[in-house]
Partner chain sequence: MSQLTLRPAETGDGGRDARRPGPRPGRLRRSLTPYLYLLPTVLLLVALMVLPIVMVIGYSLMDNVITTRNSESVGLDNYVEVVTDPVFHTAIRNTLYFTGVSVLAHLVLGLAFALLLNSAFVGRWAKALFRMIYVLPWLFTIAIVAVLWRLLLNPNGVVNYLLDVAGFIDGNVEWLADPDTALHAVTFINIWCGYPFFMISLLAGLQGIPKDLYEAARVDGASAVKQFWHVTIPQLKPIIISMALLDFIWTTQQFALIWMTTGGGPINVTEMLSTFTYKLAFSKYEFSMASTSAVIILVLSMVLAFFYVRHQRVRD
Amino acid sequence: MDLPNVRRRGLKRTGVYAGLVLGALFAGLPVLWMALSSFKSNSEIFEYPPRLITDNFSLDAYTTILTDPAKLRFFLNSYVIGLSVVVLTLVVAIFAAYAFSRYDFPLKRVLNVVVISVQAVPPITLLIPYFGLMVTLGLYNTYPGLILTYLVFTLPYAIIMMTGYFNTLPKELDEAVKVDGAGPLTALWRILVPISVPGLVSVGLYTFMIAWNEFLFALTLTRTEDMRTVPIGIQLLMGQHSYEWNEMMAMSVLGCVPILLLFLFFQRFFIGGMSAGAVKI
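Structural coordinates of the indicated chain alone, per the form predicted together with the partner chain:
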């Protein structure tokens, strides 16, 4: 390679890295600020000039939150609801995806389009009838009320993803079991489900995330503080008499820890799921 070419490569390389760093600042600085603010005392949050790390670096905000039963309850609620939604979504979606992937039937095309298009139904449209329905059914301000609601938002995506996943598995696999005299159910649960674990993990992660993050229905379909989830808990902190910014930041950090950990450990599944979902719904 001649010299100008080497220099041009060097320049390009510098340009790419400069772009990467700029992007990282845009994405990461606000997050860093949030994390560091959670270690400040409330009076230092708006000190002038602002500093990343202040004199009274402390865990006080975390202690306050983690020793307050009312706030711990937000986390418990979010975990119970999130995990229930994941389990139910996976079970229902596995059956539906099996039908879409392995059978041919007259209504297949119609049902497929229905499943895809219900994703576009705006939550706000469902909100008012849900409010009425849940009150009538006695599910207002209960776990089952929210769990059922979230199923409707997670199922379509889960079915589409799982159908796609089953389609990549050769049909010979389950046919082989059926030849041995086993029914389709055995083929599904003994053969297909065990080898679909990566797909199930990414669908499960995504489902948990939807349930963990949901705001509108959690706000409207619960009333008492002991039924509120983390996002609503954060909003409640904001509404209280004075703004305890350090506590709000600590609560936010605690609120994103589960998703962050899941993402770190299962990054491959997450990204695989996200792109598979988008690339070939």
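Quick caveat, the model's predicted, so the values are computed rather than measured. So that the term is clear: the rigid core is the largest set of C-alpha atoms that superpose within 1.5 Å between two forms. Numbering follows the first chain given and starts at 1. First, how it differs from the form predicted alone.
Next up, the form predicted alone in place of the form predicted together with the partner chain?
Below you will find a single chain and nothing else.
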């Protein structure tokens, strides 16, 4: 046995494990501090020396949020907008990806470039034009205004991913359905869509995360508190003279829960869909 090589492999393995542990601590400690701070009072959060776990465990921050209709409205708005964006994005992306994957048509390559180019545009550069557009169309401070805005940012990625996923499915599946006398829509909805669940789940999760976490456009395109979303609701807890830090932490924890649950339940679909869709379109 070559002892130097064994020792070298052992050192490499130890270094990898140490790096993973440090990375996990770097990513996880802020989240842990946020969660534990939500059970403290404002004064305890800033006490020195700081303590990770409080002796006065309290649910007051969660009680305040969950019993306040105005704060619950933030969650309702986020759910309505997020789920609407997911449904519309998936429907449009399925049809567009099917066309890109299965048909040759004029300007197909040009449209591919346009889709990729839209994905590459920094969203902040569109903020002022979108504000003017929504005011002109009468969609300012409305659900449709935010939903249509988010669709612009989610559709390019969704089309690219679903096109790549459909490209991994053999065209013989479509042809077999057509031999039986069915049309393209039947092949799409009865054959391709059911076996594309991993791709649909990954695109849906990504889309929901964008709509749920987005701050800048939600702040700019809404005016009244009854239209604000969760990220804006957290920011509104920062008052002129005082900050409700424990409530901010509690609302942040509650805002993380939907994303965490979705990822935990659909993790295997998410990973499979991401890897299968990451191919050349």
